[in-house]
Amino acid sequence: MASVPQINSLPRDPLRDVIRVGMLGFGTVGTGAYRMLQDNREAIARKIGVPIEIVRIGIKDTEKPRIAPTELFTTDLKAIVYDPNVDVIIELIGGLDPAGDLIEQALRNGKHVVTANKELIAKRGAKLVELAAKNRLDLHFEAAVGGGIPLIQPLKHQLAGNDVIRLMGIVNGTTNVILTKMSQEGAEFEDALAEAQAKGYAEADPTSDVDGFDAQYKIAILASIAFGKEISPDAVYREGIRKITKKDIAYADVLGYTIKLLGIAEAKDDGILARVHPTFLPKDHPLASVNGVYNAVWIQGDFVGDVMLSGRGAGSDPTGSAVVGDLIDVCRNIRIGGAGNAIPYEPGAKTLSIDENVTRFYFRAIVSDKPKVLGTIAMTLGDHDVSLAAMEMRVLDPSKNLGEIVFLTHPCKEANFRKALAALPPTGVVEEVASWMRVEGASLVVEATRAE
């Protein structure tokens, strides 16, 4: 790109009649940004105080037939970036390439960004939003995050007062919709995976959802701008959901808990942890109760205290509506002549491993059912400052003289937990560990069998 000549910034002219728009890329969220623009164009515009123009649309495949006029489109994506009549882009495509190297010579070129790009703006955000500071642009994303809720405004505004002291939500549908499913419905997960494929909640490679990829780039992006620092999705810990079987649904219920995938940011003394993984969650949490395809996230703040905000977290309308949100917010600035209003997050962030993590575990353990393997097995946990705070048993087959017993432990620290399982005793005691989870909070039905 470097060949093409630069632009200089564009000068602001409040007095403009119209804001011109350059999309690059046409897909779900493209189309569905798109409709809104089109069907809500005359309120859009009153809120504005002039209309907006979609004046060019950057795609890759010609042949495909859709809701916009043909002459609108182009597969000439630099084109876009470099017109001088383009106000502002919205970048649809995804990924890291092209799509980076178009936003950051769009800010060059004195251009405006609205992004859903979840992936590019975790990964090179801090840098991206350096430059837009600098160029005193707009560059806004609340769409690369929780589909049509308001999060990443919230968090750069409304709450910008308090010191987030932890988030966590429920930020990737798919898994949503599979966990949902599993737990009302008693399904497998190979079984609801192929139904949410099947009905369009799931890729057809859903890897980025299920292994929690795609929840990962979230949080790291919403704890970046919580913090006020940049936090690398490497730095996130990441499990998806494969391993959850319908008996850990079961047991999760009987214990007064759900199961759901979470992403979770909090500060402590010596840094951020962060983490995406499945957990047990007391049904009386606010968040237990969000099913489907919807996402919610809870942040606690030291003046505010909790907040939760809840919607459709995917799909056409929803996230096209962040889009339109973020493109109206843009075209005021442009039409009042204002100052960007990309907030910088500083970078290199302190993170902290999953082994510094405090919380409750689960674990599911297939034992020898004979005399001493509860002592035995409490008595190896012990070694490891880990305690006991619930158990359930049954006999799994009498002629093998196996049974299954589920733990819940007391508050520990994770590095002690893990190396407390690897040393339970094998063969003749704990014949395997069949799964084990985190678990936020304290259930109702656990508190009032530890009082009994």
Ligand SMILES: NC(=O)c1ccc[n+]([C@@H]2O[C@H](COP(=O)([O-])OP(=O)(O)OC[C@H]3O[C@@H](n4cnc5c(N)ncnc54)[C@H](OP(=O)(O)O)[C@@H]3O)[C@@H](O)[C@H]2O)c1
Given for the second form:
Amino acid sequence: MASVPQINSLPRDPLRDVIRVGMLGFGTVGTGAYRMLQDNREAIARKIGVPIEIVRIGIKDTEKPRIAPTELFTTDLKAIVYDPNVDVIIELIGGLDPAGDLIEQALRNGKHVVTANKELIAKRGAKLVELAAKNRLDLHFEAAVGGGIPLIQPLKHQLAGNDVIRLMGIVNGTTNVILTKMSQEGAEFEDALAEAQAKGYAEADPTSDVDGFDAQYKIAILASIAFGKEISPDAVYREGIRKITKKDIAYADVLGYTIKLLGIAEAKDDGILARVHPTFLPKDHPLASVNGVYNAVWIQGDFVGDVMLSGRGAGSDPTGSAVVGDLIDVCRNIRIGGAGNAIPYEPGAKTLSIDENVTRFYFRAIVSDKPKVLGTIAMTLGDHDVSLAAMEMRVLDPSKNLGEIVFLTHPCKEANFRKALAALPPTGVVEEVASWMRVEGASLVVEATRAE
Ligand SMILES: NC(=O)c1ccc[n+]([C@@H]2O[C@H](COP(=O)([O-])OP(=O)(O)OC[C@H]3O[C@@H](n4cnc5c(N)ncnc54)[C@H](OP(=O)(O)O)[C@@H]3O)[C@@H](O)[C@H]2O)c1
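Return the form predicted together with this ligand of this protein as a structure block, the form predicted alone having already been given.
Shown next: the complete complex, the earlier chain at its head.
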């Protein structure tokens, strides 16, 4: 490996001429981080005051071609964690174990840790952060949410004086690629997914992305940081995008909305409501124009007002950039002899059920095309405190006397809306509620044209 030039002009800690790093995992993110450390090594060394040296890299498969010198690689990951020459561990394996075990051992062994592991941080982050804080070590995980977008550090530092009222974001690139394709080209979900898989934007098994698990982990992490309280992923309501059809996307369009998979976390009077689900978003909302591989999070703080952070939410280079940013932060801290700045979350957050959600709803019903249908639907909804705000109707199949109506409701409690839907199909009026979704935005957007 090429040696980093000496930087004599900067003040130097005589005990520390170099900071030694052990990497666990060298896949997509690991190689991105390594490449950045190599390509920008002089500038990075200047910013820290001493160079960074990658001293060992743990992997599984010794036969794979690698972009780092062969002698750095080992399959003995424990040896890296226990190596007395290693100051910082970067964990880029993913999953709960062995990653979780190794991070815990590293922290118990006096090593600072940087990780991109969203599942681990979402599920066990509170314990690991507490362990880091107890041992006066850093545990950074900027890359776990939003790839290259700075989100966690701004929430922990620049925005820390605010009470966060609400955060809302597009935090999964795969689903955003699929929904963008469906919106812009009128594709159905299965076709858009197949294309995303062919282009490498979706995994062969897309469950984690399209069913919302990935976004659920990320919203659990963001909510925990934003509200300073541990929010388990199990407390984040989750729905994916499989059920979205091009018909719903077309109706959203004519009504003035676009459909996005949003993660939303908000502080209500009696607790925190966190959720991930497809949402009708007004076309003029800042998040509505975040398309394709881009991610963005929109944060409302009591003093700062609205802040939106956006960028590439995944991929080797953007995620590698976030890992290296965390590493530089850790190295600066080591250089000045500072204690770690892990900020433990408080336990015992009160979280709310999705039933407590208050929002507008969209629903699409297949109905018998006959008198009193509208009145019957409005009465049934009204019995559950749900009132209609807008509708669009068209004849579906004249031979069967079927019509299709889409409705937007006024804001109402989700529990009431669900009860109203369950009570809807009195035989001969509503044949089927074909789909329904939550609608974002306090005021109604209704554009006047008709869906094709
Ligand atoms: N990819 C992204 O765009 C992205 C974005 C944000 C966050 N992340 C997170 O970053 C982390 C890494 O993701 P990635 O995409 O880089 O994964 P990846 O490409 O699958 O790489 C995983 C690496 O870990 C090694 N590994 C896995 N299990 C191991 C074991 N039991 N023992 C030793 N080595 C093991 C693999 O070794 P071999 O090379 O020998 O197979 C590989 O080098 C995950 O937590 C992921 O959620 C990824």
